[in-house]
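Given next, in structure tokens, is a single chain: the form predicted alone.
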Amino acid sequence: MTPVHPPPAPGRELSNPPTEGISNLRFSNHSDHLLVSSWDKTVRLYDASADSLRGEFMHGGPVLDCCFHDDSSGFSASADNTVRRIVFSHGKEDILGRHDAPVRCIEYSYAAGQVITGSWDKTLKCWDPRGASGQEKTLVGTYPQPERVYSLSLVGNRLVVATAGRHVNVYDLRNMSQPEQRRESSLKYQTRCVICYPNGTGYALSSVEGRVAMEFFDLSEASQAKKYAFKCHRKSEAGRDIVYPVNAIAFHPVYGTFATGGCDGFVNVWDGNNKKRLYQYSKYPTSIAALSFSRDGRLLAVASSYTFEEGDKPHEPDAIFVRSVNEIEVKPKPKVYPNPPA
């Protein structure tokens, strides 16, 4: 009898996770420290490795995103429509500056030395952290966009903003004036998240109904022909298609392979070359609502943390895995071409 090889655990649990809602977790680029942020209006700051809380950084109101600037600062977007830098040693923060609205994600630009927020004000706010303190002097510029923004996503000089109402805006960050291309979501429902490729070609979307969109920016025809989507993250009860919201996006930094996490609780890898489903880790307790893999590939942090799809219902507390990447689950698989004929 062959041997049945129990799924692999869903990885360590980290200690100290947040008490509502995870709106998202990201690995520093310099180690394994790892940032979240939540609903409990705190951003805290976690060595994911040695499993100890570094930090915990309390908000005015829930925390909708958060990222770093290097390992001893980082930015927060909160719901009381503020942008926060966050100094780690000091525990410490102060406010860059002010949306209308709330502020719903927020990234940081190596290329540009910039801060870049997305609020549900529809505007999008590019901030010089370096200036000094007073938003008058920090803020670069507001641009408006068609909606409410969702998600942003940046690679080397572009920026990718999808908002409300299936819009898609790409910009390069040295001419802000106006996006360089106004994209419609070839989704046909909302759009839950979006991240660029790595290697800066074009960038994949998902949606609330369970779909994942990859898309290129070079509009020539033999790129554009590239462009595919696929369904994932549902099931089939009683001859009844179950759809999931896929939540979140998170692309492997060594082989360009990409995880999903959506609201059945599963997180899936693909190869989005081959068109192909590398993995399927056992299931979560809950939604999974954000995704990160460290700087380089080894470990892959899972919120699982129910995101309110189906309304205010009893649910599994709040958890933060990390799981060690083992290379089979990631690893492109070479395509296999039959021997021609003799």
Contents of the next structure:
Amino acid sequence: MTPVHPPPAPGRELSNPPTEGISNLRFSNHSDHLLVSSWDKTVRLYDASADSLRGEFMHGGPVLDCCFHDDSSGFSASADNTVRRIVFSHGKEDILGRHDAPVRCIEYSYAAGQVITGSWDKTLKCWDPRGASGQEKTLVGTYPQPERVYSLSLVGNRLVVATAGRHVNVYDLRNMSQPEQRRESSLKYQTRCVICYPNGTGYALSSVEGRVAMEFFDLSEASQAKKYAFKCHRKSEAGRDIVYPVNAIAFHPVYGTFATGGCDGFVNVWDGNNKKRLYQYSKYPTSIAALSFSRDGRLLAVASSYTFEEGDKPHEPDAIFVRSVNEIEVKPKPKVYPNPPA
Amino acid sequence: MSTPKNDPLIQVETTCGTLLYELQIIWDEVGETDADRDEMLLELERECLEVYRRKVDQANHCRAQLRRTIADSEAELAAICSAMGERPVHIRQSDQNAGSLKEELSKILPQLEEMKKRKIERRNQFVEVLEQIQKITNEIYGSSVSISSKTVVDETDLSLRKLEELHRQLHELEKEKSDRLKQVQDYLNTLNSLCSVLGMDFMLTVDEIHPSLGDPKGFTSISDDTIEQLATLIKKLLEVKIQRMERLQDLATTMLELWNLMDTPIGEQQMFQNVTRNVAASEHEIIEPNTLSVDFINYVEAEVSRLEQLKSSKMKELVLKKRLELEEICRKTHLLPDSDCAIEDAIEAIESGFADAATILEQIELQIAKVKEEALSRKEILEKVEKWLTACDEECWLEEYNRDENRYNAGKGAHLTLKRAEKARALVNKLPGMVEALASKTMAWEKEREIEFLYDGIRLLSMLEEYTILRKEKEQERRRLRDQKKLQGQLIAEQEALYGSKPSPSKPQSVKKGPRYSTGGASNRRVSLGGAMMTTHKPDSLHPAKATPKTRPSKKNERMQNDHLNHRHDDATVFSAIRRGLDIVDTPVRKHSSTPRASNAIEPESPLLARKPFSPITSAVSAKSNTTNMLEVEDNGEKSHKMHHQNNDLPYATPLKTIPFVDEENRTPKVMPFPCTPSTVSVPMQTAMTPAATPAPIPFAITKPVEEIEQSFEERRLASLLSKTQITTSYALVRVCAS
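Same protein, the form predicted together with the partner chain this time rather than the form predicted alone?
What follows is the entire complex, opening with the chain shown before.
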């Protein structure tokens, strides 16, 4: 009954990939441009549909995260403690400000017009990129966190901050003085990635122990009853279970389904509502470091890059694959009833 | 005047006589004297003589002229004749003078004309021949030596002999020309075949030497230069051909070897039949076009390299297989393989080209042989060990069974259990003897070989020793229990005496919850080291894992007081959690919901578990009966979290090792196993209905016992990066200082 599809190719590999670990990649909201940050101290801008390198921006240290502002500029978070603004057309970059420790993650809020950065100095900082260059002009506020910030995600005015020690703080961007909710990760192990549902009702959180939790903001019993966690990115071999960290989650902008990428090199696509796995792409050469759907959800960028989960060791070369996404791979399937209704 | 004038002389004489008569008349009339008359007549006479003399001179002159002409003609004739090498037809013979000079002349002149004509003809012949000779010579010696096209004929020698000579020369030249033509043609043919074999453009090659050679019809250059160039070219191409042929044959030989080695299917081989066919061919036998072209050789080369790659990958596979075989044997005989990463090393070495796959294969084969040999020597003891371990298992079972108060309740299969117990008792009685025998045998073995007998990397003797110690301890414990029971009996009796009622004997929670004894530490260690090998062999031996003896006594009292809690504490090791996971799922969780206090009571005892006040999960557990899956998950997870921390105390928790995963999931076929191949069939998520943190191994050091601070991969990466740069900078500093 179900059509048999041949295993799809891993997608088109972009030429000129970063030379050292890819820390993140993101599609633009306006085009098929792809912004990639990497441990080789660069941020690169690609045109994914044309497979061309549009720009390369050197930093003082490894770049741990990056995001678009609009199609002409973006922001980066670097391990040299700086937050930078990159203007693509001029090839120029200026320092927006500094943290006291490496900056782990960065987001741009279209709602607030602010850049939000999380750092290992246990703070969150908001920046106004329109302000003149210089920390005192651009810095909007500094918000202490219980631990080092590991991941950030934004939806509307909601900001979810995941830190070491499995803390999760939920903020309202309009009132950053204190968290709206203080939570603890419902997963037992270190948080790898947190990302808000596109519909703004909650967030998904992945851990180093092959598990993803689906959470809801609404604290009512009815809403909290919906939350659940599931296992993924595991390998069972002769009674041994190997569990891999889940490094990346990306929501499909149209269907609300999501892809997860783990250190096992697999990318899985899930339907969170029906609790079903929709698709598994064939294995990539090494760990999946980052994932991003393009604005229309037709392309999926996959960073196959060793994420240092087993320390300093030889590994496959870093690569960025851009695959076109088939609808069947991401579209939720209607629930299947075991018995046809009589 | 009327006299006929038939003879001029007569007329002249008459005229003279007349004139004289007239003169006499005149004289008579005039009356001239006779003297005057005589003088006049003398003068007349003298004048007449003068006229005669002049005429004779003239005639004489004319005759001489004629004679000279004749002589000239004759001389010319003679010259021509001599030039033409012919005998003159007419040589004037003085004796047979044939008439007048004019006659003679008229006779000679046509002859001369004739000869002249013949001479011209002859000359033309010469010119023609010479021109031909010139032309051929030019062709042969090249235009560089070309003489002016105007041929000069030696007028002095136009003899037939000379002509013949020239003709001969021409003929020779023509012969040489044809020879050369033939040679050139030969060369061209050879060249053509060479070019076709080598995959070169014949026309282009030939054009380089002389543009005329490529033209099949018409003029062909046959100069020395051309021939020489052709010869060298042929020699060169022949060298190239031989060189390529050798290369191709090398490739073909390699290819045949590889085919042979890898059993390449005939279909694949047929594509290269034309290559391998020529393996033993000599140079002249290879004539097929393009057999030795660069493209073709490259093509064959590519195939060979492909095959070689295939071979190396197969070799790698083989090495892997052999290595696995070795490991399998080691596993079976409970030997420890040399090193865990040896195989990765080997693969790496092969890939980097440091080592030849064949030698590695050989090494592994050698190791296998060695291990097999060793296995043979261990066999006897191993068998005994197996027996001992089974006996230990039976012992454990028996103990549990003995603790079951309801063991004599008749039920399904009770008689079988009884029988088993009976057998087990007999076996247990034999155990000390068994251990002793095994120990002595092992000692003998060790003495003989002067190495320790290792069982999965642990010395068997120490295992045995441990077992004996445990057994002794157990014995003591049993005694103490008995005493306590007695005491309790007394207490009950006293109470009875006081209140008159006897409390019903306390029901144990479950058979499985009692303290367990077993081969203890040894099996623990084996779990941590061996991984799956244990589960596949005898999964039962895993379960009765227990805490290290030290932790036991302190908890004992608690257990006695709070039976409900005891099972949470006694099995403190991670490994026992395997079984516990199962236990907990079916009983205690439900118990939690019914007795929330109990679960609260646990919390302070696990100080490592720090719950935040906002944590919705904990509150949910204590607040309401957990019905959702998620909550159940969390509940179990909590415990496992605790276990996890306890795990940290174990010094040998190697994070990268995978730990056997004995879980309900693995026992029963999974509802939806992870497919390896992508499929469009949607798969239900493994939402955690099962204990959340069964000791699933995480291949990464999330909470290494040594590391006190939690660190993400990125933090560790940065640290490693910094330390690296520091090392290099400090190294640089040292170097600067040194210099």
